[in-house]
Amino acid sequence: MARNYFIAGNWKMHKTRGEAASLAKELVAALKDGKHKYLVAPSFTALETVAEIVKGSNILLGAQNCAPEEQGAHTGEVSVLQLKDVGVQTIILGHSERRHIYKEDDALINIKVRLALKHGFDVILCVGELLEEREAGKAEAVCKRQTVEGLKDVAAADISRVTIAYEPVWAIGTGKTATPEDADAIHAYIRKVIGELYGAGAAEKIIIQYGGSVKPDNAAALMAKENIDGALVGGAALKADTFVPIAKF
């Protein structure tokens, strides 16, 4: 079965509202032909300026996160209800930053992903592991601990609005990116769990992005790989001219 290549660049915590704007008018000029689905995620400060200009494109708005509860006391926090305000669609969870720098745990994520589902979002949750837990032989462990912990109490029904990237954390902005092998047997190794939760129809259909340093030169040797359906792009994500050929690969 084909499964439809997604393309999805993370600003990060980069750009102002002016520079999000100039990125983004360029974004969907270059990518009005792309073949593949698309999506940006900018900053919350960004997210409405972006989305006026996203808005009827083939690219798709993103958050980089959101709060665990749909409002109240919770200084500093994005609830769900003003991400769908402001015109969002998906929601990326877990991202390996929110893992380890703020020190989310699996059932912090879980609790969000269940909340963002049950608003209508769709959610990209992100999976990956250390290299000391790599060096360690414990890759496909705590790939597939992410994945059951994530998805923990999400109905077969809403398995579709799922989007599963691996990001080997060691391969994240240092310039190493694990080779398409390595990348393609994880995986292949995370679809085998998602059919031992959802089913084989659902691992088959469900899309597994890669991110962690994916770039121009190396974006068409990973997209060949029969497990590799996408990649969440960050630091490329920030330039046109990189992002672009990534999309286009």
Ligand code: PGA
Second form
Amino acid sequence: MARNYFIAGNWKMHKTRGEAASLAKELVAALKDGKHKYLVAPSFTALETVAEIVKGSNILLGAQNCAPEEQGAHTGEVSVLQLKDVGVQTIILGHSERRHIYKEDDALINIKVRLALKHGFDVILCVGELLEEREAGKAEAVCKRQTVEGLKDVAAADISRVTIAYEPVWAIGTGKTATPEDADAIHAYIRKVIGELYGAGAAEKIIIQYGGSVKPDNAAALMAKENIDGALVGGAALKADTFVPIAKF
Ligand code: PGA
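Now that the form predicted on its own has been shown, please provide the structure of the form predicted together with the ligand.
Starting with the chain above, the whole complex follows.
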């Protein structure tokens, strides 16, 4: 496969600065000879600490969200300008926890995606269906809508800075992983959607990560699939013991 694997750790709302620093140091040492592309996304409060540690390493720094505006009266939000200032390179947007707990819709996520790209960030756009949507046979339709709406008005020139993360909501943090076959089928479908939007070349190149209970013992089987180009890892990203084997699958 011509695409490079991209393994990202989403630390969610975990870790103080000290805890984040310890994990980041372990990862820098353990992954220095790693063959894939790597990223960690700490909480906003730990970004600056982790930025210092991963600087010059092969681990990119990600944020888990951004505000839909550059600056202004948005109590409790963090802007792209502030993320740039601490050295963030990539922003995760549309995570299912943002969609379902914090009610972010496709239109809001699209504003954030375009703003992040405008400011030179790479973006990981997360898509994925709920269990009831899968059971109703709507998994593809949901992923298509979230992909098309999330990328609305994103220029062809910018699509190379977008990674898609397919994260079936029923698999996140539940210990239930999609089978490699089921995940690959949705990845292939999302790739087809990207082809319809941006052409065959972009579809062939775009990195589509799988997320949802990725663990050391299931990573290799998932990554072996034609359309699975990496992983967005939550729970197993919180310890070097579990993240490193995934990152070096
Ligand atoms: P999980 O989370 O690996 O704990 O299922 C994945 C994610 O939410 O990105």
